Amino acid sequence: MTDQALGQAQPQRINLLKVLGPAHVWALGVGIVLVGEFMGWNFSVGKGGAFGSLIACWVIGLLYTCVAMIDSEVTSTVAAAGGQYAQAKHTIGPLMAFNVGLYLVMAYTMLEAADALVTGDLIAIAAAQFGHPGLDPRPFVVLTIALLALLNYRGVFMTLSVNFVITAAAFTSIVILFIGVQPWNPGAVLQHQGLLTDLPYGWIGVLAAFQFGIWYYLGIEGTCQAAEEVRSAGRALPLGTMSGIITLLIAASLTWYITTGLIPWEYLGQDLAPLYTASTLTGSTVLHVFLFVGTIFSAVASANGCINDASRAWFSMGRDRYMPVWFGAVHPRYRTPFRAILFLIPIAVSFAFTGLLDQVITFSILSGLLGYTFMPINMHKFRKKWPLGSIRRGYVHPWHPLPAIVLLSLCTATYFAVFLGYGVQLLAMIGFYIVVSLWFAFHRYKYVRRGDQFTMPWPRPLGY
């Protein structure tokens, strides 16, 4: 057979489509995360008070802002999709890369998950005020994520788009709440002098808010699973994600300030909506409306980055056999890895359906960490490996070694803050995660075509 008959009797392989640019960078990373300025960041207030939820807010944010500054190097230089994963496959090797993936596809389907159970119970709780109580919250929570799935399989730019509208929706809804409460006025609406207490359960309780204190950036990483598809990841990754990150800070201090002045500290820190019952406590008709769209829209937004992060993240390691290759599809006409978009779709609505709002926060903050304990090793290789000028980078983040060795620090105390409160589920997971790697490395790893995951045109890595 000829050169010519044989290239013509191989498919063409098919690409995802780069179309993105900076403002669907921001409403990937910030539309994943604004939720948790909704709802779940308050669980640190009961385990810290108030004063130890916004000391785990800044300290949290420190982490996170190491997090963007790391990736928005890696990332830019490393433009594939899978993000992280597709780091850990240049810079660390296999075994890591397996963990990293799965790291992600479990922190994003988790969050998916308690996105949805937010959203039908917040349809739920309007429907009893409207005189119709009871209302079973679950086929709102399979009709959610059932959408989301169908506008993520029909194409990232439109997914992408819608939201940014949403997003931008749900921020602007915490910003007219905190000019609705007179911020200038003490005293008129907020009730801070009468509200807030010293730290009820000292320091510790401050190290177990930590926990809870990644609620309020949990997944502005996601950003990073945009690599492939946006047209220029040295300015669209970098600029995307570092807005975001100004923009969660600015988010979770405004939220923090508003319902710590209107809500008791032992029922903020157990209450659904927190935003949401601070708004029906200034006693306007409006800002219930704008809070009551803003919390749906941000649970939306939320749910929305997600199954577009983890369906990146598992389309990715189907496409280098790490997961069975049938997941490695791109749809031949609207060029999304459609398989694996709608393979997570039921485990998502499962996780929805156990309604442990606590539970499944935890699963995702716990695969989240995970993930960013990888990011110093990662980043410490990568520069030591490729130094620089030996590559070209789309950024390079400034202070290295300091913001790898903080945010390692910073792990560290969150794993301690989180064995605090859940040390059996924390164990658990780290069982699970050890049973499947010995899954991929005994199994899974002769499927690997070590040949094939090495896609960055770079020079031998220094001392190789």
Contents of the next structure:
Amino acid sequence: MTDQALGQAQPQRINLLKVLGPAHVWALGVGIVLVGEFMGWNFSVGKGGAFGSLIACWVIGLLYTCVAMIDSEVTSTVAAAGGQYAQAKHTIGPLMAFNVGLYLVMAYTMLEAADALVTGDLIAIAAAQFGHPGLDPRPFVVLTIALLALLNYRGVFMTLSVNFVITAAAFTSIVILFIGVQPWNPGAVLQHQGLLTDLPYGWIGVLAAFQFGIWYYLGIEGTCQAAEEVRSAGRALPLGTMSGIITLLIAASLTWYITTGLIPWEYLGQDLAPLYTASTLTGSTVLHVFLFVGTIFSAVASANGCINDASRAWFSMGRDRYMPVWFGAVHPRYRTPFRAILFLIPIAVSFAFTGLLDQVITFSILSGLLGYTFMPINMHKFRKKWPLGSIRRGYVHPWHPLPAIVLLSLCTATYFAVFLGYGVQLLAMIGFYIVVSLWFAFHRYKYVRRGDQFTMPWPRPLGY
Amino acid sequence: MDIWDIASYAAWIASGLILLWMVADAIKVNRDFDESLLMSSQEGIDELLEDPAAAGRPGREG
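Could you give the coordinates for the form predicted together with its partner chain, as opposed to the form predicted on its own above?
And the full complex, kicking off with our chain again.
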């Protein structure tokens, strides 16, 4: 189909293409997250020791399982780009929707910048190992962002098909390393008996480890952004999201098991790329190469998924006039939100060029955490306004309201953990969102068409 | 100048070309297509949600 042909045909309406299946949704969710198994999670070991990190891994895993269950139910019904933003618009109201949309854009754009930084740094490390120390990573950071933006610009099907391949390859590299360290033969390679210790900083250390336990799973909620582009939201989103969180729980447990059996916790807690380090400690060149490739693939897959998600959230906010309506355009040939993709490129490059990886990723995590806090409130309102049986749902999550209560409780504990480590950043970020909320309420909201906000063909909510 | 220096320059050039292509394509699309068509997408369309009563609902304007 050519531009000219489309121009002559003068179609009435162009929408995002509905071409994705459950595997693409899995690739989007797991692709964004898997880099967190290759790096970042291990700072939880520095806070709480190896067992403290394992507790954080499973407790935060429970938090994200609740996120996946709640998201699966609501998103299988709200088939709209923007994910949680579109949910908030329908269940709570414009101010919450604006904030949630902004959390999403900030979380994903900053994560994209961090991923590109990691890719550039890994290429610089490879250059150093081949006799060229001090290579400037910036051209490779920009190239990573530019190439992935191009992929996203030209179509969602190819974007997420590529993500499926490289995410599966990265996950396979973890499984290969697990097999390579001979878990059936304790003491041969893995030295858990000698390396595992009691909790070095007690239970407060375990609590402090929660903030880094988020790295194991941060971004799985991004599957919701595909809601407008899946062939069947009711089937693909729950299937992709739930299989995604299962994959991540397995990957996180394998990662913890491999690395804590090879690296003393004092070193593991500071390592930049623990799975890669673990592969070098095995002495196997094959594992070394596999894990280097796996680490790069995981970072690229994450950046790719983040571009997809940030652009959908921004596009969706533009379409609803929460942001300038100009961003709500769809490319007539590729059927992608091309203006949103283009607009976010210089922002991601700017964040990446600061070089402040820890600050960028902290802001991303905090934005994500604010988004998770919204979800239990969203779930409560959703079930209250549209009880079971009142609208068709692709998936109904069990034991409501228990997952929402557990999620809210774990979010509260994680806020405390974040405050222990990044109190200033937490307060600064909350201040930022208060300021932009005031801007929205007193300036931007007058441009929003209130009658257009409710787009789902649902019955009137209960009590209205 | 070794292979890594050449790769750095190549990365800058490739990035520039990719970004230029996207900007040029976006400008071409803006010029060739009516803005109301580009802004005409509508959320909330899914077979799970299809409802005969809602089928005749007017779409939103850009």
